[in-house]
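Take a look at this single chain in structure tokens; it is the form predicted on its own.
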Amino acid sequence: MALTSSQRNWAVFFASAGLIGLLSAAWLAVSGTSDDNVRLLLRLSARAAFLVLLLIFIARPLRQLIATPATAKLLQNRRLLGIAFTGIHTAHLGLIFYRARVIPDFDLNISESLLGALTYLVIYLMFLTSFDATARALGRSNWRVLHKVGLYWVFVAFLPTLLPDSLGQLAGANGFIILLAAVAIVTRLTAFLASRQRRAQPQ
């Protein structure tokens, strides 16, 4: 029996959150619950979520620039990617709470905590309005504003967390993800300029 849209959304959410949770639990069981191990899991889960976010970020502009079945499929599945992103970050949030519980000297920066809490609020508002019923209740215009502003908010909020403290940290995964983020920004800007140019052309 085929899943309904709502069932599919929940399945993706629990699958993504559960996968990160299970992998994290397995790693901690094998390697120990030291702060270094928990921080490693926090970095890896944040990077995994950001890679998914990049796909969401470029889905529409990439389709506008390159009309292929692959870009059509990416745009079609953007909602599910957003739900997977929420699932991964739910597991990431669980790791933050776990670290606060098991690390005695764990200290939260107030300003960073407030920004993080607000960003999570935006993420969950977008998640809750990714269901057909709540999207209809919100209204198409309000939905578009929430998800467009929310997408930029989340992207800008998480991008600085990937920036290295020194040039030496640009090597490896950090540098690769920053490069992908730069490509995503250029892709979105290119699509925006191309759209403006088309509108400016005389009919």
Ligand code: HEM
Second form
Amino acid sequence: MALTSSQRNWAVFFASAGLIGLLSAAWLAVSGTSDDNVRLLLRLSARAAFLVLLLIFIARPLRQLIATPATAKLLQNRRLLGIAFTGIHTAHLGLIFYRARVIPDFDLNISESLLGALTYLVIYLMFLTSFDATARALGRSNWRVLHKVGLYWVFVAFLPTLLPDSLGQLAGANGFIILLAAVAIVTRLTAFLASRQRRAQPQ
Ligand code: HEM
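Structure of the form predicted together with this ligand, given the form predicted on its own:
Everything in the complex follows now, all chains and molecules, and the chain you saw is the first one.
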């Protein structure tokens, strides 16, 4: 039996949140619930979410630049990638609550948390308007504004958490992720310039 688009959204959401939740629970059961272990899971879940976000970020420009079945498929599945991103980031939120419960002197930096909470609001607004009925209710142009601004907001919100304090610390996992982010930005920029040039050319 084929799933409706709304059922598919929920299935992807629960599968991605559940997978990260299960893997996290297994890791904590095996390695212990020390703060270091919880923070490791927070870092890994956020990085996994960011990799999915990068795919969403480049889906349309990549399709514009390279018209292949693979780029068409990526663009076609962008909505489900957004849902998976929300699921993974919901697991990140679950880990934040878990950390607040198990670490007695857990101290939230108010300004950072405010930005984080606002970003979660943006993520969930985008998620809730990714269903056919809610997208229709919002209207095409409002939907486009919300999802375009939201995409840039979430992308930019990641950067301060991924960037190291000094260039010397750029090596390692985050250095690679930042390199991928730079490639994604260049891809978007190239597609934008190419489409502007196409529009400027006389027909
Ligand atoms: C109130 C909301 C949030 C809180 C309290 C929070 C808390 C945390 C904590 C404690 C860590 C582990 C840091 C460490 O190892 O010392 C972490 C990692 C991370 N978080 Fe969150 N987070 C929040 C929301 C977000 C949001 C909205 C994003 C992105 C849009 C995000 C992106 C990241 C990233 C990328 C990392 C990994 C950083 C690294 O690799 O070093 N977080 N978060």
